[in-house]
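Next up: a single chain in structure tokens, the form predicted on its own.
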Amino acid sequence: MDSNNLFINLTDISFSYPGSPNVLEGLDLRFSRNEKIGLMGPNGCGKTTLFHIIMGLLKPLSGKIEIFGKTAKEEKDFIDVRRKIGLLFQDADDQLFSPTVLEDVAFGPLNLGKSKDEAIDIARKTLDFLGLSGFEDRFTYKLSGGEKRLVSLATVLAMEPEILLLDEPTTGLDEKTKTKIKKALSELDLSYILISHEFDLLSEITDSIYTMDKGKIIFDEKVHLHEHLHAHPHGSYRHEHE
């Protein structure tokens, strides 16, 4: 594989919690230009504490990491990547701070030196990208649910980065926001790794889905998901099956 084009190369990274076990034992991830990955796997598997390895949010117990070809291991080492890759957290609220919508979209950019005329252009073309224009005034806490996660994601892609990390996207919304943001992803020219429990989602706007078990990605191409029609007498309330 071209070194050039592997963004992130994760290697035997384990990582717990203070008083549990380990959440994640002897992950690997290779993470290329121009992937997009589906990443399924139950509650409290790990998904989300790998986001926060990559960013450098948390620290593994072992293993190592390389980004953009450099090895990070220190917080120093996590500044550039912070610029180059947007987490897209899976609460809303812990995304938005600033008191309108526009400063928030903005401020990203503002952070990475951009004038504020460059930051307030920037935002603008990034909320009517989401069909969000007209919201640049709106009190980012009187936003619904669904245009907080929009908003959100405004705020990450504004930073114009060039990988996505995507935490449970569409998790809670109604149909219509899911549209808006399936049809942003599809659309836009990143790579990116996203969390979902959505199989339909991830069908349709990733290129692999991989799933995550006892601490570790699954890669088995033998192991296909796939989703079926079927009748039993559970009734129509929501389910998984193993």
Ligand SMILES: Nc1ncnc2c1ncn2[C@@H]1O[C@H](COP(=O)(O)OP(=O)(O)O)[C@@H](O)[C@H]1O
Contents of the next structure:
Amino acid sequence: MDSNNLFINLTDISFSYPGSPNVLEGLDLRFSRNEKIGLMGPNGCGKTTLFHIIMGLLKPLSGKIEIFGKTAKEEKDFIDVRRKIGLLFQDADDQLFSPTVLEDVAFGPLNLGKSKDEAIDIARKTLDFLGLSGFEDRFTYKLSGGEKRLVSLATVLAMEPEILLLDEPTTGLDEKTKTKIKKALSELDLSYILISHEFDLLSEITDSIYTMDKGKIIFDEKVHLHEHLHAHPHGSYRHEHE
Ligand SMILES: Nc1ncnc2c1ncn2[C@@H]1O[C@H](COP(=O)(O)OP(=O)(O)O)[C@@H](O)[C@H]1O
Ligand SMILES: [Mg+2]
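Switch from the form predicted on its own, shown above, to the form predicted together with the named molecule and output its structure.
After this comes the whole thing, all chains and molecules, with the earlier chain placed first.
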């Protein structure tokens, strides 16, 4: 693999929250351009923690983080990481902080140095892409769970990231909102890691699924997709993927 295409390279990462046993222990991850990976694992196994380590929101106790070919260790190294990797938080309330939807979605582009007009233009286009035209002046704190999730995704996409880290993007959402998110992700030409408990979602929009156990990502249990027969929740017929 061309090293320019190796986007994320984690080696032997361990991490614990203060006073607790290690959540991550000897974790390795290699993630390359154009990959779409699903990540599964029981609640509390450290999936969210792993995303926060990649973004530099938590610092590992040991191990090496290389992102886009550069070692990321100190806070300053993660400034560039956060420009290029968009994290959709597990809880939308951690993502949204501006009073209105348009302000929230324009915040990222503004922060990246775009002019106010450019930022608003990007925000409107992103909202339109996600079927959220008309939501510009809505108060974020009054939105429904599904709307908050879509607006959160808009705030991330508006920053035009190279990689998306999606932490349970469809958990607790109705089918219509799930379909919108799935459609948006499949239309985008982006590399992503998608944490979910929903095997059907992962099998539709990721190329491979990894599981996490005992603080590590299990590679030898990588599931090869599109070899199985199954019925979709709303599909009355059984079918085989190509
Ligand atoms: N801020 C925190 N302080 C202490 N322990 C935490 C904190 N966040 C998560 N944990 C614990 O770390 C473990 C892994 O959590 P998390 O990464 O959120 O798991 P997952 O996303 O796989 O459900 C859990 O046991 C959780 O209770
Ligand atoms: Mg989690």
